[in-house]
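A single chain comes next, written as structure tokens; it is the form predicted alone.
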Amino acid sequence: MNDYGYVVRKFVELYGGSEEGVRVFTSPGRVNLIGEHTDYNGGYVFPAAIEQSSIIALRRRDDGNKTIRLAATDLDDRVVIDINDIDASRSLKWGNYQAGVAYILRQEGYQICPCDILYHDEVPLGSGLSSSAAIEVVMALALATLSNETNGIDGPVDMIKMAKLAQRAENVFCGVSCGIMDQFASAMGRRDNAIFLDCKTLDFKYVPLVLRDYKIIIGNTKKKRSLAEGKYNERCAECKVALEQLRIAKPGAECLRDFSVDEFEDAKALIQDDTCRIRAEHVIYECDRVLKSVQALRDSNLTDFGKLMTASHISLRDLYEVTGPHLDCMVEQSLKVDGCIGSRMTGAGFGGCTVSIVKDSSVDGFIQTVGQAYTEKMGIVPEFYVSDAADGAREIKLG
């Protein structure tokens, strides 16, 4: 993991020349603790960045032709992006996303710069580990720091801002209707710190990640999901509808969060329609769950925090809908195993990843145990990364 070198290594295999002027940018994915689906309903959030990174290495190019060149070391896909059409790359299979964040960074007034780049990626694609996220929020970082250089800007890149232009080019460029969580944990995440964020105002705090004797365990299906495919936007929709109604008693409200518990219970037979209403169920409740879940870290109340998470897998599959089998089989069989106080799938749903909160002296068993159980019932062999909150989006100075 995060071996800065072989990108390097691989970089100049691909594009000649020698290491000299070769950079390394890295962001990281990241797993929700809890707090799910309610981003873009202006909700609370609780994740944290992990060690698993998307990596580019990275070289200005000044022989005149406008255009970056995109690579990866896992794919065999050459992309050139042109500088003066970006607009032309929508279409891409693999390059829209990082071609995206180069048409939002010129819309805003970044000189975008022609570059070679190649893409390391250990974010498992479609896990739920936000791999897109990662992918747009280094491509923004990047870009941004070549720009700012070109023109004598001194300073730290803004990396909120960067969270920002990179949810914006996800929304707007490849058609995801994403929350802003993602992109924040990728760009702002702090080693052994979970954050704790107001999607509506981007209001955060970090907390720190005290789990004494326990450990998250990331639990990857291997069922991968593409939010842009799924019922993902299908979902934004829905709680869009509720919240049209739910204004009727509350008309100064702009998004779900706006209501407690008692608001929606006192409200809720203002949604017209049983699907929309329970979708709204779920996203109130939830954001309440995130709220007691950090008082419970706060208090160093872990089997609190436990009960909260596995109460919020069973709304996601009850009332959002969002679980299926695989990610419902994991969380089952996780939960069967002593040690384990709790577990819930993190991410958008419909496959990816779990994740569960083990104690130390229970982790084999229960990565074995959770295999073996997961593999009989869905035929399929899962992974499992046991991961420390990492820092966010950052330029590694190599040597």
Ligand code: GLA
Given for the second form:
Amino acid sequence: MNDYGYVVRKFVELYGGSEEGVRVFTSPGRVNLIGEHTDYNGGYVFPAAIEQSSIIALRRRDDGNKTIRLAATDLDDRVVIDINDIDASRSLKWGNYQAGVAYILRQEGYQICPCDILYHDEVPLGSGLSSSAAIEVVMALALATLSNETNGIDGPVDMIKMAKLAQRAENVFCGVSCGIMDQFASAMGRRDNAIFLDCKTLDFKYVPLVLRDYKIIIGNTKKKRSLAEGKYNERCAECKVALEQLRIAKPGAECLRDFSVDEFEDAKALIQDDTCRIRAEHVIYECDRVLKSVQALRDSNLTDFGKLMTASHISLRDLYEVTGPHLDCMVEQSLKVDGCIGSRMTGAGFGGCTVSIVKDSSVDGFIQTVGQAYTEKMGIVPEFYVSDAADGAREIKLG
Ligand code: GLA
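Got the form predicted alone; could you also share the form predicted together with this ligand?
Then the entire complex follows, led off by the chain already shown.
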């Protein structure tokens, strides 16, 4: 993993020239520990960056063509983005996220420089570990770096700004109403820490992920999901309806998170539609669970942390209805293992990954038992990653 030399060699094979002048940027995927479907409701989330990343090798071009050429180590697709007509790249199957970032950065006044880029994506695509945010944030960082250098602007790129621009690219260019969590975690991750983020204010705190003799295990159901499938945007719309009606009780409220659990309980009858009411219930209780989880972790109370994770899954299954048989099966099997103190889906849902907290000494047994049971029931062989919290987006200075 993180084989930067390999990406540079592949770059030279593909685009020619020498390794000199080839730069490497990287941005990680993320695992969300708790706080799901809260970000676009102004709520709290608690993600950590993971080791698997989207790595790019990049070189400026000065042949006079105002284009960005894109390729990936694992795809035959080659994409050329016309810098003066980025809009034309809107419907790309692969390259859409990158084009979206270039489009938004250009709108924001960054100078988009002609360059060649090779992507090497370690984050499994469509797995709920934010492969798209990793792709976007590394692109944003690289393009902003070149732009700043061209314009003589010193100092590091503002990564919170990059996270926001990458999110906007996904919203306006790719048509997914995603929140800020994934891009923020990818941009701002810190080794051995999770990020407690308030998605309304973007205030955040790093919380040391001290798990003592426990590990975080990510279980990939291998059931692909896609946010663009429409269910995601449907949930966003349902939350909006719920907010509109709840506001009668609290006119100043800007988002669902502005309601405490008690306020919600007093006002929930205002939400006429049963579905919208249970969506809001999930969001408001989930925000409360995030606050409790952060406290539990600070108090080294991992048992409570695990229980809150499991409660989150149940709410996502029964109230938010974004889990599905694959995620439910994996969580159910995970919780049967002695030494697993909490398990839930992570990310948007509808397939993708679970996250579990498992005792060190049970990790091998967990992978074996859950893997076998899941394969028997679902007919798919899952994958597992034992994950530490990793650093966020950065340029890698090659030695
Ligand atoms: C996806 C989105 C995030 C967030 C999660 C659900 O990962 O990109 O913004 O909404 O789903 O918590």
